[in-house]
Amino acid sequence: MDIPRIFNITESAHRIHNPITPEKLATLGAALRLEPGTRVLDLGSGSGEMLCTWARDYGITGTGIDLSQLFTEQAKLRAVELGVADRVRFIHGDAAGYVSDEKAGVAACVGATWIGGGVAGTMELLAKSLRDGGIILIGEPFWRQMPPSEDVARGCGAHAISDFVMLGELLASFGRLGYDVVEMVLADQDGWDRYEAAKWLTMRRWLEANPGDEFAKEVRAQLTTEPERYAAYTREYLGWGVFALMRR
């Protein structure tokens, strides 16, 4: 049970597996007005930076579930490093369908809404673990500007233009699902740069250390094409944000 190997390679040096910076992650925690002892559930928790830093800075407790064995181990090490291993725990497993036995004050899926088949399904899943009056966090892409063609959308990593909507439409869609949008923190281009460009040095170092690996050809191809693709497409057209939602 694991994510595709390419992600374990390209993002192995990442602490945050999306374009939110550490500063914006802290801003999000402050914006939610987290109280000590608040329980946070994070489905698709990656390397655990959100839970670990919020436990350190705001006194939350929580559980993270992630399909990557590597990222889960990194999360456990990060919890020890920050002195919060007694407050957060990380489970290597499939977050799809996961429902917590203990209700959470915040239930999050920040950048992995495929676990519920999309935004609506993921919100429905998170709601099963949420206490009354709690907050759902959804991390999701949107179009900063509408791609002029399907080829441009595919260059951004989408299958089609219809995969994402503009920011206003995304916010409206939460309302149609019966939720108020009560906060949001949006990535900027600097955040995208840090998320995407950091992969390139990781790939180069991996290639130098693993020249005979059967996967080296795929990593080399990605390193060769990614900088130009990112600059031409993702950086210009794709936005990303974390949205805090409360049931009406």
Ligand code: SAH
Contents of the next structure:
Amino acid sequence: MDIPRIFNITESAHRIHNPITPEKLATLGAALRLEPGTRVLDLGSGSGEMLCTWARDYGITGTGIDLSQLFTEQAKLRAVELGVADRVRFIHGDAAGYVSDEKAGVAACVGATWIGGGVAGTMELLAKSLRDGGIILIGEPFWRQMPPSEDVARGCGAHAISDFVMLGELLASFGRLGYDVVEMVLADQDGWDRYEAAKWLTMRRWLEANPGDEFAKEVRAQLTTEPERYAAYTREYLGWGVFALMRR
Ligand code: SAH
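Could you give the coordinates for the form predicted together with S-adenosyl-L-homocysteine, as opposed to the form predicted on its own above?
Now the complete complex, all chains and molecules, led by this one.
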């Protein structure tokens, strides 16, 4: 049980698997005014940077579930490194349908809303683990500029223009689901560069270390084309943010 191997290769050196930077992750934690001891659930926790740094900086306790064995191992190591292994735990597994025994003050899915079949389904899933008055965090892309064609949307890695909406419409959709948007931290193009460009050196180093691997051709092809694709499409058209939501 794992995610497609290509992600475990290209994102093996990432601490954050999204365009949010360490600084913005800290800004988000501060913006939420987290009380020490707040329980945070994180579906698709990746390498655990959000839970580990928030445990260190804001005294939260947390549980993360992630389908990547590699990322989950890295999360556990990070918890030890930051001295918070007694406050956060990381489970390797499928988070689809995961409901925690103890209710959380914050229930998050940051950049992995396919886990619940989309934004609405993921909010419904997270709500099952949330205490009354708790905060749901959703990390999700939106269009910074409307793509002029379906080809441009596909260039951004989307299946279609309809995969995403503009920021205002995304915020309105949370309202229609019965939630107030109470905070948000948006990525910028520098953050996108940290997420996307960091893959390139990782791919280059991986290719040098694994020339005979069956994935080498695919990784080589990606490294050759990704910088231009990213600059022309994702960097220009795709926005991304984390939205804090409370039920009305
Ligand atoms: N929230 C993290 C990771 C985002 S990347 C961060 O911001 O750094 C998306 C993550 O979802 C990856 O770590 C991937 O392994 C994980 N994932 C994908 N499908 C999943 C599933 N069904 N259950 C749990 N995690 C999943």
